[in-house]
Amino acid sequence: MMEIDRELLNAGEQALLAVMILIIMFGMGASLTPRDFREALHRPKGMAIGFLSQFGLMPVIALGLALLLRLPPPQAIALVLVGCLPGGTTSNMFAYFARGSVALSISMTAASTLLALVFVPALLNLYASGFAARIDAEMLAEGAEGFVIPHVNIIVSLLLVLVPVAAGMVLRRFSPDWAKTAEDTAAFMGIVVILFLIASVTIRHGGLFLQTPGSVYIAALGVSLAGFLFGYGFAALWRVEPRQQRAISLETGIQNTPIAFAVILLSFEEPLRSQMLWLPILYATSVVITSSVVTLYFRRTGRIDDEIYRNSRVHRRLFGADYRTPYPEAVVPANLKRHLPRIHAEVVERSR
């Protein structure tokens, strides 16, 4: 088992995290505005497939990892609390690269983040509660007070989380100049807090990558890699267009890992902080390389659909709300063909 025998964050590199989470989720809500909430009612087929993977299926795939790869208590239950994450606004990036439905992805990320509210201390609850009972038994039978999963500081940091996100989204209703300012600066900050935990961890816990077992590690990668495939496939079992499907892939598998990080530092105590700290540490460093392989992979396979669909768009705004592009056979391959009709009605939903 991994033992962390001293804190993996000091006071200070934890105030200073809690800093960069703020900026984050400041940023965050400078991207979001009413109309993507709005947005999120005019598409309900992809939002409701994207939520049931989302808060369906992503917690589920944790748990199967956590279970099978038979992680100690506090890293399974990490595990469990990334797959229980809203998506993040890295998702839209990723999306537009993938060329996938940016408009779906942001409504999911918009709509998710409010409903993490209730879904995270809920799915927690519901799928952590084992890993809880075993860390329980463990401290008492040491002599220790008795572990419980603390549903409500669960529930306050979030609440806490989503004050800069609502601050953020007033920056952006009334200047959209700074807004895109801390947007930018967000965005930047996601990659200065993956790049701080770790120079962190290596300087104070240099044996701590040497002494983290493979399991971990494999936990921390896959849980994005299955959620990516486990999303798509999701997605194209009901047959929503393939820019759909990428979008809520993405979503899927790329989680708001600054959300984890202030769930952990404001809801748990030592030792357990830092044992569960590690472990979405990895994922968000992880992440970053299999969302970059996917989304290539995507960028290449989505071209001719992604074509149809913009050349749709412009032909829509030439020629009238009722032209639809004739399209001949040999232009369009099969596997594209039985989407025509919906890559279609998007085109037709995306000019409203």
Given for the second form:
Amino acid sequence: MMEIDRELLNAGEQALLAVMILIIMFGMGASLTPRDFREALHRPKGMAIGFLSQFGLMPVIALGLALLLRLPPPQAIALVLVGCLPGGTTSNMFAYFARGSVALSISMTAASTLLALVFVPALLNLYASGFAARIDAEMLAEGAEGFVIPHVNIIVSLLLVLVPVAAGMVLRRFSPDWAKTAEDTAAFMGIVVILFLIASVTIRHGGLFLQTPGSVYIAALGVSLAGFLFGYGFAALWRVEPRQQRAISLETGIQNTPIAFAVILLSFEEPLRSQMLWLPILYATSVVITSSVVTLYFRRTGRIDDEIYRNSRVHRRLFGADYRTPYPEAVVPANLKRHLPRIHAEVVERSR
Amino acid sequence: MAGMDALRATGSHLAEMYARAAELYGGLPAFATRRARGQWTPVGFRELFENGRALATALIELGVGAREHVGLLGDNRLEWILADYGVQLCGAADVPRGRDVTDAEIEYILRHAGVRVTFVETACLAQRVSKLRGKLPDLDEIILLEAEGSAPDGTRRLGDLVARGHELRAAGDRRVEERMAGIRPDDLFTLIYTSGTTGEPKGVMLTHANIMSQMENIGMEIRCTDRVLSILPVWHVFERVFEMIAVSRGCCTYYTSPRHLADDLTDVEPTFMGSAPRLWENLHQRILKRVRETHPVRQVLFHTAYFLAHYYKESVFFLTHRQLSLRRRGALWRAGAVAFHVLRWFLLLPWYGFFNAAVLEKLRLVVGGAFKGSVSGGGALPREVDQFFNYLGIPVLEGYGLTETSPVVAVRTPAKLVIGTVGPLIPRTEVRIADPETGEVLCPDPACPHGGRGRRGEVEVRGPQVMKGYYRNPEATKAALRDGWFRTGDLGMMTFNDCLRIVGRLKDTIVLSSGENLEPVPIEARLNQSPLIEHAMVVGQDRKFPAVLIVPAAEAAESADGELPERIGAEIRARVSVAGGFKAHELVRDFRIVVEPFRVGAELTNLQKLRRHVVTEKYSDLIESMYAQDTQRKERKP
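Okay, that is the form predicted alone; can I get the form predicted in complex with the partner chain now?
Starting with the chain above, the whole complex follows.
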């Protein structure tokens, strides 16, 4: 098992991480309006498929990977935790550039963030208890106190994380302009802090990269890729609109990692805390790369259906809500044909 | 998806293309007219074609013959294109001109072209043409395009003619089909009068074969899911070709106007647009102004983003062979440059990626956020504006051409977007660079090490887009066309990555950045009459206003001592004035004194004529100083 002799992050770094969580969650709130929560109800099918993919598929993928790669229990719990997380604002941005449905992405983020209060502890209990039991046994054998997953602490930390989100929404309510600034600054801060932490960890624990078993890297990288793949396949199976397929795929693979940091920092004790933190840090870094690649792929494959969608939307906006663009047969790709009437009927999507 | 790319209405002439487009695209919107902000009215391909066919039937009944010239005075609007449909479908050619046409031009053009029937856009224009009837014995019919406004007596209305045509068609009139069958590719589709250098406009004869070749060879990826915003005057062949390409691909054209452009860009979310340098200069100003008005944090974000985009894109352009390549470089230099750019690209990539997504995308939304490309023509794009948009991720594809080449000769493509050039030649087009004085071919020249690349001279063009000639003007035609080669009067060169670069004009006409033409010779002639002035040279190509370089007369320079600049300034104002017969855009706004007299063999030819490119090059700093304020405003940049 990988051993971390000292704490992975010192007190200063942990404080920095906490500030980052605060800022990012505040920025996330600044990008949301109550309307986003209400609108979730307007897309029942997309939301239902997305929900099943996010809270049904993704935790199983994480569990499967943890078992397949025989991850040590602390990392396995961390991986399952990552798998159970709700989506974050990053996924909305990627959905936008991947020609996905931004509205669905935003609604899924909003709904899953709320539902996380119930589902994260429940799913952790379901999928991580086995790993927790192994830690418990090990600790007892070493003569230490036993270990159980701290459910109450987890729920409290999830609640705490929602406080800055709510504050961000209040800001958005009173000053959309400042909210916009907060949103951008937050995303940038997130990247800077993560890179800083990696750099600082590299300096202080130089050997950590070498000590980290390959399976942990594969897990961090694979969990997002598998999420994209299965999310996309699942949505395609249910034949939702291509733009929603892309949004669901990205929403499934991209998780709100700051929540993982918050949960680990607030609910777990050392040395477990340090052992668990490393995996989400690696995930947070690699997910930027994997989702960029997937986004570029979606941009390419989704060009035609997105152009038709966008053109129809402009036509309805300019020519009246009843206008139906009569595309010639040859133009409409097969996977879009059955969706055209509904694309026509859909409410005009709010722009990013 | 292949199906969509393959969708393209073609034919051997425009009328056939119009008919095919109606079959292929049916009810898809072809043109859209703005009623108010966010409220537009579309007209479908089939409907437009049916109305056009009815109009053609009515025109035939009015006595319009095949290959006849029909006047078309007006600016962009649906009725303009309907009139064009009518004219093309009855086998005639139109003689277009904008609403700002002067009475003298109307008289000259309509008489020279032998126009019997003319369309006019507004009631006011109908009045003016009506008043000129006395001087235009050929003119029989005036047809008013707009439905509102009271028409003078004897004016017909477009709507009435279309209605009449539908009646005739319903009664079995099929003369349009006969006419269409009789159209040959060599027939004119339009006769466009350009303000020539000698003062008298010249009628450029463009054939169906000319425009069909343009539609075939301009490699723009426009499909029926695209949106073209129309802002340039449609009677310029550049905008017209764009609209024809849109029709042939089933894409809708949206008519906007300078006043509503900002709103319409965000409402229509255009994917393509024909544009002029002035438009990009304005947009550049507006974006910078918007940035200055935002929160300081956002300003910092913008400047960081632009800084990253600039260096990142510069490296990308270099690595994809899209850099301006004026010299042949050694292998060592190239290897070093490649290593440098790969490293810089790699280091900037993640930062650029983030800022591109978070900051630059919002700026792109200012122009609708959907641009695949905008072709800029009709003048050179200032370099910093060109870079600004291309680095921002709004591809501005500068092109080159003249009315005489219908118009596109060369245009940048996304794959060959070389800033500082007008891109590669379009297919089936040949360009050679000739010595303006001897006519010797400098490029392509097999005897020269790099085929003559990098050598400057007059640009000459041969290809299917070159005009048939100037109407009833054999001398001008002979001077311009030599063995199928059209002499453009522009100075240019081929770069080492085979793009055309335009460096100046041989011909004297100055095109201001507003697109207005002015002839320097009459202004200079007027100034040269002054006892204080030995030589004057007007400059202002691609600038906002004309200015002048003055060589003072030797006696005057001695006698006037300190007051010379003031006296020359007064002289210019007195001589070049509206009262003196000059137009507002011709008024010289600034001047500089050149101390060293012009010499024969250097700045002057043996015949004492100005060698403009020599003077422009020699005194480029002095000229620049007259526009310094202008550029300073522009350069207060990120």
